[in-house]
Structures are given as C-alpha cells and as structure tokens.
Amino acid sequence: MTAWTSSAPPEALPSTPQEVRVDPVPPPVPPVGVRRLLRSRLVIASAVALGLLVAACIAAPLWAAAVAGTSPERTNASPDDTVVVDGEERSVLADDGRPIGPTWGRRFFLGADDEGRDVMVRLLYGGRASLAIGIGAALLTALLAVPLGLVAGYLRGPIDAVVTWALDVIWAFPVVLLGVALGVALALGGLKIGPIEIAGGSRLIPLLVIAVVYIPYMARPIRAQVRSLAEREFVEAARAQGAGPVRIMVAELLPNLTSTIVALVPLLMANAILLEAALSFLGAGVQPPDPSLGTMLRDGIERLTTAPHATLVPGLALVAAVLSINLLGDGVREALEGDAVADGS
C-alpha cells in the first residue's frame, strides 16, 4: 500500500490557514410600498395628526382635573359662575343665555356651550368616545364581514345563496337610515341576547349597530375576492394533498386577503366616525349628558350664529380625524399595491 505525499517541497507549503474573505451581508431593503409609504409627506403628516388627536383624547381626564378643573358634565348656569379673562370677571352665559367664546385660558379654553360646560374637556371626552366607537365598530366589522366573506366565496351553494341574502338585506337600506332605526330601537329597550345584556344608554348600542351596518361593505369585496382565488392553482394544489375546507380558508385564502383587508378597514374606521356623529345628532348614538362629537355639533347648532364655536370647534375635529384616518388609508393601500407591482414583476 502506497502512503501519499505531497509533491510540493515542504517550504512551498502554507504554515498558516489561509484566511477565507467573506462580503459583508448588505441590510435588508425595505420593500418598495414600504419606502414609497415612508417618502410621502403627506401620509407622514396624516399619521402625526391622527396621533396626536388619539393622545389628546387619551389626555382629557388629565386636562379635565389638572387644567380646567371641571367634568364633561359640569354645568356654570348661574349668574354666579364667573371666569376671569384678562383680568376682567366675566359671566359664563351671559344674560339672554348665550354662553362666553375662548377665553385662551386653563378654564374654558374654548368657551363654553349653552348650559355653561367646558367645550374643551367635552371636546377631548367627545372624541374620545368617537373614536373609541368608530375604531371598535369597524375593528368588529372586520371581524364579523371577514368570515361570512370567506365562506360565502369558497364554500358557494346554499351556504352563499344565504349569506348573500342576508347582505343584500342591509345592503338595500340607506346607511342612516337603518342605523337611526336600529339605535332609536336598542336605546329605548337595550339588548339582550342569552345572558348578555346591554343597557340602552351603553356607548356598545351605536358601537353594535354601526359594526352591523357596515358588514356588506366589506363581506361583499371578499367574498368575491374569494371566488377569484378559489381557482388559483395554489388552491388545487392545495385540494390535491388533502386539505380541508377549513385549513384551505384559513392557510391559504385568508393571507392572500390581508391587503384588502388592511385597505378596507381605515375607510370602514373613517365612515364609522361619521355615522356615529350622525347618529349622536339625531339622538340615535350616545346618550346625553356623554359627550360625543355628534351631541356636541347637536347641541350647538341650535346658536350657530350667536356662539359658532360651539359647532365650528366640535366640526373641526370631525373633518380632522376623518381626513387623516383617510388619507393614511389611502397610503397604506397605494404602498400594498406598490408592494403587489413589485412582486409580480
């Protein structure tokens, strides 16, 4: 048996390890509709303004006790209830009822309403409670809409026959319509399902009836989105090594529903804002005395011309809070579909 050596003289070989020269691994680059989504200044500026609103409503009770001084629900009707305003005693209504504008002060910082409240701390408790209800109503829209989509798509037959029924239902009523309806209905007697009970002043009636409105709205765009996919091969393939109707929905559709779904539910928030106003205006949302932003504009519309900051303050934040809720709706979905483009090409 021969023994190997090398042929090379002993001095030629290396004493060392020869050191092995390794690239440095580049950091990840964000996707395409990220950076786009990032570069938008405008998206930038919808997302700070959303913030802060969200963190001054989160505020109110540190406003309420630390600044003002008062509730939401504190009146200064009396002739006796003054408030100094550059270094004058002023009435807070004055005689024929109308009530003192901002004063740019601790106590009453802009002004107050007719019966003499604080329209910042019931501006700060109101939205408060607007959005509170409008991002939990279209939060369990989404999650109600999402599965009677899925299922409605994928499985068809009967099952589709009676979810599309159903949504064609509330689809054929006018959004105000059939939420005045329903929260005047609930407001008057409450609901009671098993051993849930809701009492009729509860700020979860316009947050139910809101979320039951809008579920077309979004149940209509994925069950059809579902049709589409449910014959992509990926679904027969899935099909061919044995997967369950269940485990295709789940595993397979409903990831491929995510950007819809994300792009639909800033647009649900921003339209659940609006008519849960429009509820609290026609008594249909939040009870009196809760504030909201729809009992605020209510009652100060009735002295729009003598105390407009009443109305124009409670209004503000309105278009505020819905404007920004869109337009960073509107980012978030043109950075999916830049995400979508990049992908497939």
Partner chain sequence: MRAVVRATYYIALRVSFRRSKLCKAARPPANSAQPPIVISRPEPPLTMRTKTIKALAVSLALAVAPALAACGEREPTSGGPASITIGLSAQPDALDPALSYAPEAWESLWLVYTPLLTYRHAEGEAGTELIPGLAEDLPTISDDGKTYTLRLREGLEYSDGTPVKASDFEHAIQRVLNLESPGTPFFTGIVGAEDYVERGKPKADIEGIETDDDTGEITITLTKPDGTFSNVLAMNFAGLVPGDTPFEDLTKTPPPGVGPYELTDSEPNREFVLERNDSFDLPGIPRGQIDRITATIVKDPRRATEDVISGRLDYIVDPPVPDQLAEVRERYGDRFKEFTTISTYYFFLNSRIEPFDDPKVREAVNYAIDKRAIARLFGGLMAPTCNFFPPGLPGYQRLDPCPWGDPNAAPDQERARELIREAGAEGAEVTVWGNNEPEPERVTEYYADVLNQIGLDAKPKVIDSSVYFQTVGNERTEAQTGFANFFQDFPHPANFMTVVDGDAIQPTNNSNFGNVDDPEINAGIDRLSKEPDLRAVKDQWAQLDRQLVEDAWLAPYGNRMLTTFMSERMDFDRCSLVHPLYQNDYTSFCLK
Contents of the next structure:
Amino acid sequence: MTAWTSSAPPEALPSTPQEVRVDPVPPPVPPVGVRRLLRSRLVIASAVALGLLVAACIAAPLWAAAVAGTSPERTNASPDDTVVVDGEERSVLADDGRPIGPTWGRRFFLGADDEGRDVMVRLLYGGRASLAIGIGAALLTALLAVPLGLVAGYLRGPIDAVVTWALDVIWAFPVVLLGVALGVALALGGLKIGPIEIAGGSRLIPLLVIAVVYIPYMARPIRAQVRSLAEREFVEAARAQGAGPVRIMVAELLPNLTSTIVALVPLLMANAILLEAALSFLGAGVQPPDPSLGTMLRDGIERLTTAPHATLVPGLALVAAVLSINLLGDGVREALEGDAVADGS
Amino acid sequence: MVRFMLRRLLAMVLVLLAVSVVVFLIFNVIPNGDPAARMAGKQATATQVEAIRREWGFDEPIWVQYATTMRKVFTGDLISYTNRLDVDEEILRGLPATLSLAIGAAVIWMVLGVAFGAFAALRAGRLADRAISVLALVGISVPVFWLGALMSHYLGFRAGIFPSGGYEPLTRDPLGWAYHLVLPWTALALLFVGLYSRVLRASVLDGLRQPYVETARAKGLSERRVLVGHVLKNSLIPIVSLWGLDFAVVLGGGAILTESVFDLDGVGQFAADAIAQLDAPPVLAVTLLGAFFVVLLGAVVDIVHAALDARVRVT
Amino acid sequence: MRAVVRATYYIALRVSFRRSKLCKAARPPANSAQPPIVISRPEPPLTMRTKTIKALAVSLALAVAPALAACGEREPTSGGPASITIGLSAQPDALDPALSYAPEAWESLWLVYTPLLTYRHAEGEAGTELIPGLAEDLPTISDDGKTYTLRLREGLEYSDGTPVKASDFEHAIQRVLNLESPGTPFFTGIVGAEDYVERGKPKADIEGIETDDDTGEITITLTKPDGTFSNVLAMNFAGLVPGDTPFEDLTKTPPPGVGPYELTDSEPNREFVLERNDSFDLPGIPRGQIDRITATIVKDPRRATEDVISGRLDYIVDPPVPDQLAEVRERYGDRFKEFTTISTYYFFLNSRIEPFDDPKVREAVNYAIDKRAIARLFGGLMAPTCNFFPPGLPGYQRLDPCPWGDPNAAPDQERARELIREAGAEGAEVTVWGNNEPEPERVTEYYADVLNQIGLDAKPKVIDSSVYFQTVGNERTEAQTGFANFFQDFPHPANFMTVVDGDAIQPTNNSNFGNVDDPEINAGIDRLSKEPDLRAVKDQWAQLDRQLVEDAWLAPYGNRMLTTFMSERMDFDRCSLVHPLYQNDYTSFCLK
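Return the structure block for the form predicted together with its partner chain; the form predicted alone was the one displayed.
Once more the chain from above appears, this time first in line as the rest of the complex follows.
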C-alpha cells in the first residue's frame, strides 16, 4: 500500500532503507564488490576501530581488576576516598561533589563521575552493554521483521492486511515516546511471557523495546521487495514445479533478500545503539547502577560545567562506535550495490 | 481515486485507534501507577483514595475508562494527573514552539541536504563526494541530545554567543525568535542534512543513468539544463515525500529530546515531562497527535504519489 | 568541609543580622517582618498571648505606617512601582489553597490566603510561633481538648472587597475534603469529616464545624484530642476563601484571599502574578514591600541560575544545581546564602522483612553509612545529622555522642561488617529502593554500594519519583530498604512521628515505609500528641527521638539545605528573611 517506506524517525535514528528499496532486483553479489570493500581505506579503518572498541569492551573486567582495581558500581564519595595524582593525594569527589578529572593513571584514568565511580571502568562496561544491546536488538529485529515481511509480501490477502496494519501502528508512534513508555512500564514491572520472565532491571528489556520499535523499518522494505520478487519468473517456475509457499519463501525468496538484509542490519545496529542511549538518557533504558553509554551521559550531563569529561568521554565513545558501524555498513552496502559511478574515477 | 482515498482514510482511523489502545494499555500495566493513589498524596487515607477513584472513574471497567478518556481527548476535558493542567490547552500552547522548531529545521535540512546531495552527485567519486558522504555519516552518528546539550552549554552558557535555551514567541519578537532557535534548528537539522544529501545523491546518480538523460543530451540541451531541469527535478520527488514524513514526525512531538535539551517548552517537552512523571493523559494526547501527523502526511504523500504514478494506484 | 560551609553560613547570617540592625538604627525599619518589639520581648506564656498580641497590634499599627512611608519615599530612584520576577522550575501541583501540597507553592500561597492562625514572619525558632491570622486570637481549647473556639476579626475583607464571614471557614474545609485534596488527612479528625468525604456532596454539612456569621464565632469539634490541631488550622489548606468559591480546582482563576499579596493572574505552566494587596492590614503580619512579583516557570534549572546571575530573574525558588553551586558560592557569595530546612533524609529499614528484621543488621547500616559522602552527593547541600528530628523542630535535642559515631566523621565499617557476620546476614539479597530525581538516585546507588561493602548483596532499584512513595508504601512491594525524606508540614514533632508511628501503618499509601512498630514509641506518640502545650512535653518528645535512633529503627543521615539566590538589584543583606516553615519570605524582599 505504501510506496515510501522510509521516514527518518528523528533524533535517535535516521534509517535509510529506501536506498535499498530503490533497487527491487538486487544484483548478484559481485566478487569485485568484496575486493573493493577491502580496498577502501576508510572501511578498513572503521572495521579496525570497531574491532578495537569491541576488544576493549570485552577486556573490561581485565582493566577493572588488574589495572584500576575496582568495579563499575563502586562509589568513592567519602572524603577518605582519595587518589594520588603526581605525588599529591587528592579527594575523588571535592567537598561540593565535583568529581576528579582524568588522572591518566591506573585509577581514574579518565576521571570519576558524580558518585566517584571510575569513568574508564564504567566506559568499558558501559560500551559493552551498549554494543550488546545495539547488536542484539538489530539481530532480533531482523529475526522478527524478515519472516513478517516475507509472509505479508508473499501471501498477500488478509494476512498481509493485518501485518501491514500492525506495522503501520508501530510506525505511527513517535519512536522515542513509544520507547520511553514501554521502557518505563517494563522497567517497573518486568515482563512475563509464558514461562519466560524478565526482571525489570534486566538489560534484555531495552533490547526488546528497541527491537520492537524498529520492526517496521525493516519489515516494510522487505515486504515491498518480496512483492516485486514474487512476480518474477523464477518464483513462477518454482510454483509450477509444485513448491509450497513455505518452500518458495525459504528457498527462493529468502536468498534474494540477503543483500537487503545485510545492508539494513548495520544501519539498524547504529540506530539501536543511538536509541539505547536516548532511552537510558531519559531513564527508560538500562537501569542503574549498570553502566551503558546512555546512563553515563545521563549522569555526566549533571556535571557538564565542573566535570565535562563525564559527558565528553561517553559521548565521544558513542559517536565513535556508531560512526564506525555506519561507515562499515556503508562500505558493505556500496560493495553489494556496485555503485559504478562512484567507482568510476 | 476516491476509493483509494477512502481506503486510506479508514486505514488511518484504524491505526490511530490501535495507537490509542496501546498507549492506554501500557499505562494500565504499570505497577503502582494507580492515579488515584498518586493524586491522594503521600499520607492519604483509604477513604480518600476510594473517593478519588470513584470521582475520576478509576473504578470503572477498563474499556469504559478508555472510552471516557478518548471522549475527553476530543472534548478538551483531558486533565493531567500530576498538576491538573488542561492537556489540550497545553498542547495548543506548545504548538507554536514545536512548529517553529520543525518548520525551521525542515527548511534548513531540505535546502542543505539538496545542495550537498547535488554537489556530491556531480563530484561523484571525487574527494568532495567522499568528504560529504563521511560528514553525512558523522551527522547521523551523533546523538542529538548530546550535541544539543554541548551546543547549549558551550555556545550558550559559556561563550554567550547564543541564548542557551528557551523560546521567544514570533509575534513578540521576530528577531529574538530566530536567535533563540538557531541552535535547536542546527542541532536537529544536522541529523537530517546528512541523510537527505545521501538520498539525493543516490537518486541523482540513478537519474543520470536513465535513458531520458541521453535523449535530452542528444537534443543538444546544455549539461546544466539537463541536470537541473530533468535529473534534479525528478530526484526531488522521493526526497519531498520523505520530507513530508519526517516533518510529520518532528511536528508530532517527535523532537522531544531537542525540545527538552533547549528548554523550548513545546509539545515534545510537554510529553517528555509527562512521561517522566508517568502522567498518562498528556502522553496519550501527544502520542495521538504525533501519530495523526505521521498517518495524515503519510496518506498525503501516498495520494500525491498515486496521482503521479499510476503503478502505485494499482496496488 | 561540612563544618566549614555551616560556619560560613552562620557567619553570613550573623553579618546580615548585624547589618539589618544598623539599617534599622539609621532609619525606620523597612523590613517590618522583624519589628524590634518582637525581638526585645521575652516569649510570653500561652495565657498571656492575648494581651501581648493586642499590644503588638497597636505598636505595629503605629510603627508600620511611617516605615512604609519611608520605603515609598525611597522608591522614586528606581522609578515607578517595584516589581520583580522570580523563577520556579515547574508548575506547582496547584495554585488553589485547598489543593496545593508543594513547598514551592506554599511559599506564595501563605502570603495570599491567610488562615485563622498563622506563623510569625521571623527566622529560626521565632518563626515557628503560632499567631492569630484572621482570628482575633489563638483558639480557646476545651478541657477535654476536643473543642476549639475562635472568633473572626471584625471588618475583614477579601482582596476583591467581599466581606469575610465565619462560614467561609467551613466552606474552605469543605473544598479541601470535597476535592479529595492531599490535605484531607489533616482534617479527618473533625467530627463528621469522614462522613462528608464519603457522601461526596459539596453542600453537605460538616457536623464538627459550627460558625456564626453575626458574631464571627467558629467552633470546631474533634473526635479525639489533638495537640497539633492549632498547627493544622494554620496550614494553607485552611486558608479562607469566599463562601461562593466553586468546588473545583481554581489554579487558573485563583479566588481572592486575605493576605499581603493577591494572586492576580495565573497562566498554568507559564507564570502567575502576585500583586501587593494594599488594603491588607493585619497585626503581626508584614505588608509586602515589592508591588508586583511575577513568578515564571523556567524548566531548566541551569538556565534559571544563569538568569539570576544576569539579572533576568531576581530570585529562584529551587537551589542552583550542584554543578553550578561552586561558581555561585565563589563569585556571587554576596547575594547567595544556604540554610538548613526542617527536614530529615533517612533510609527506611523494613523491620518486617529479612534481613532488617534483625536489629543487628539495622545497626550495621547505621554504623556503615558515611554521612559526609552523602552530603557531597547533594553538592554540599545536606547537613549531616544523627537525630531523626531535625534541628529547629521543637523537641530536637542533639544526640551527643551519637550512638553510631560522629555524623561528621568517618563511619565504622569494620564494626558494621562484624554485625552483619554476627547476624548471619552475609550475602543476604537486598533491593535498595530509590527514585530518579538526581540526588536521590545518586544516594540510592551509593547506599547499595555501601551495603555490598559490609557484606550484603544489594542492588539498587530506581523508579520514577511520581510513583515512588506509593510503591514503597504498598505492602505488596515488600520494599526492604531505601530512600525516604520528610519535610515538616508544621513545626510539631507529632508531624514527624507520623512516618514512624506503628498505629499508622496501612497496607497501601503507607508512609511508615520501614513499618516501625515499637509499642513504647507508639504509646508515646499517642500520649504526647494529645498534649496541647508542646513546650511542657518537649523533653519527652526528645526521648522518643533518642529511642528511635538508638534502636536503629531507621538510618537518618541529614537535613536538606536550600538556598536564597538573588539578583544584583535586590537588597540581599537587609531583605531576605528565611522562614523555618515557608522558606524565603517574599514580604521581606526589597530592592536596593
């Protein structure tokens, strides 16, 4: 029904599926694309950056235990909590609560936050949470959206009508509002679906919320593509050979959607990480005391004047992570689409 | 065409209905979200809570409560549970700020997006194109609330070049209005400029490959006329459609983070405050308004598109 | 550091006090809130009140007139009537005396709707003294303590000229009860009040209130004696409004009242305006000095502070955020002060649920928390304390030595760990509840961390502040421990004791979050609350406070400090009176 499947929901997440949608018949993945992907220095750089970020986050417990000797939740608010900087003993929090800035030493390498917690340690653990939620949410979205798009696009009829309508409903919500409302409600009460029970403070809650919010951004382009693919000869041929709808969807249509999915998933990841930050910033995402880049921003912004590091550090890390994913995704997409003009130089 | 429009209209109403039910349900499952207990205050007695429950109809079956609330949305009797503000009135009061933010930012991102996109397409593959494409990616990778907070803090509070926040009504002081909105416009538009320039670049490049370009060139038209008169004109169709949808989202309280960071006191901030206080009526009303804009402009875009493109009408 | 701040604060106070004295010596007192007569007189015993008040009335009437004239004469330098703009961070819950239960609104409302009784406009303990407002005198209380008789002053008029009638009092209370105001619980002790609420009919009679418009006599009958009822009569909820005031929230069109100011304009969520009520003239209550006070809502607290620095705002109700405090203290110390409110911040320890049912665990918590650390989490705006009663509350007697160690020194975590071991509570799972306002959230996370350090397995649970108290006050939540605070509704120890009264425990909307239920304390509260003469039983109240702390029923840690921050054009030194109950007193404000 709707030709235009893409609006960029503001603030958290411009998503650009239309670039994919424009081309209803994806060209076969050219081997030349992969080679070009590897040739682009920018893509390689961003892949390396992302790899480093992930590695650093995985190593979080190592830094916490071996270098800083603390945990991400450990507060240091008392006047007796001190750290030695340049041979001088200094309080982690000043009398008025102002946290210490980067010491570039083992403890408080990147300074403390407004409760006297080690920002570096929180950054590593927080980055871990943010990346995990972003990647997990994007994958879950794909897992839910692809079957929906396939079924709706191929079967048409009432099933299509219901699915499309449901997608329209999610679509119509202001994203942040829906995310926050769901996040707050679930954080308070937890979630119970049959035998599965998720506690309110669990990180699975923001993951789930984000995944649901983004379903239409993936399901709609997939559905549109399936519709046009369904009219093509190879599907007709399969049907003539007596293949059932499930078989056609899985064996014939799905492989043809790969490039679309591969192009969309990085975008979703980037946006999911941004949305996590927005939700946590508003208190509806990751619950305290667990760190995430969003909760760190929420804490840090309270101290923007006296301790800018508490805002700048998680913010820059967030931009670095999202940007490297976006660059990588962009490279992948270009390689898949074979942008001849861009390659023409 | 009329049937198509009627169908769209019905679909719109159904979507809005579902949106309202979802919001209503979300607020009803919040544990201890009982508005009666909240309104009664910290030391309330059971009688008092009961009286409130009776008076405000919180003891009715949930579908009755839903019906009453929805009726109130349209009669303008909806009252906030935390400070008893008239919800519809507050939304109307916030609209000028929200409209100003949305329109201004939309114009900026459209103009800059088209300019950068066209430029990038012409320089496709060269350094300028690469630079624009990376900058565009940077633009969509920066969380707007973080950027906004930094802008407001460093350019507003610290440097004092711009006001750090607040809204000045256009009618009272046009210059002050624009001055107060420069930072929010920039912060919000930055996000979309990147996106739009990329969309436009893609569709210009796509257009350049179309046969009619060769035809036009063959007719001896200058490269500039070909570009502006044909390619760009055609490339604008998707971007204008996109623009309509994004504008609707920003307008419908979608810019809640930007509004809050800059303290614009618009519809979005009203919703943000309400949601922070788990105040169901304002959230319901603002969500409906936002959804209405999204659905309406979505339908407009579709209808316009259907008129332009017969293929769409068939589906 | 705590000590340093407090010292500077007291020095600042003393300096400003001395300066104001100098000013007064130089010319008639511009600040009529502190007439020299009041200060020089010793506190009269209750029975002598009448005479004193009358004497005061005469002398004030004589003193105020020239004082105001003098003020008026100085005015032309600034040109035209004096008007200021003040900032609030949010729309208050209501601007209707019957409905508002928020300190930031009370700060304005007590100047607009004077109840039958009110408090002296003075700092410190003097400000906790009840004085007649619209009543001629303090109430006559029957021997059984159940009947209160008052007489309305003659010839009173509301700001719109409507004459004040005795029956308006009953109407005001009816509005509170009928609108299900948060103030309802204070008045349900009146005979027939519960019935009235249940019937839900606005025009029904409240049995226990009899009024006579001709004589101005008002008689209130209570179901049982209540020593705090005079204080209840002085609450804003009981502020008089005309008898035809409708039974609805009048925030948008505030009704007239009797007071130094009138609310002339109210645009919810944007601004409201207090204009000086020139016809106002009541003994003991100063008239305003500023002609027009516009209160605007500035949602961003940072911007509000910046606006005071730059002079766009003349005063802000909320303190600057911790991030800005250092700068304000350092650079604008000449127009900024901090004061301690009569409030207590504490952690409730649910004595009905493991592990806090074991007194040893509760003691451990009291040993373990570092009150200096918590003060820092509040940006320094928290004065560490040992008592549950805050300083300034009648009945407060500093616990010295504090059973859990000096609140201004390092805690004894070793001892705490030991106690946890002894109690066999090592590794016990604890959910620490807190709300998401910036300071409580920080404190909750800190507290959970402390519990982990002494051997428990704690995890904070931070929920929205709008549902926080009803959540932890619901027995089904089974909240083990968490953040709590209490600001006085009126200066009476019984008011504080409502949150630790075992007889007041209820399954929902419970404000005794820790289910403190000590028969001895319950009996004490019951007995002392009935006593009309608070002064006589102060020591016994102090004893209850001591018992509460020594038995570790809860873990109090501090008294919240608030601030006065004014623009440069305000006369900060002479005209910034801080009232113990209503904080900054706008009638004291004046321009340089």
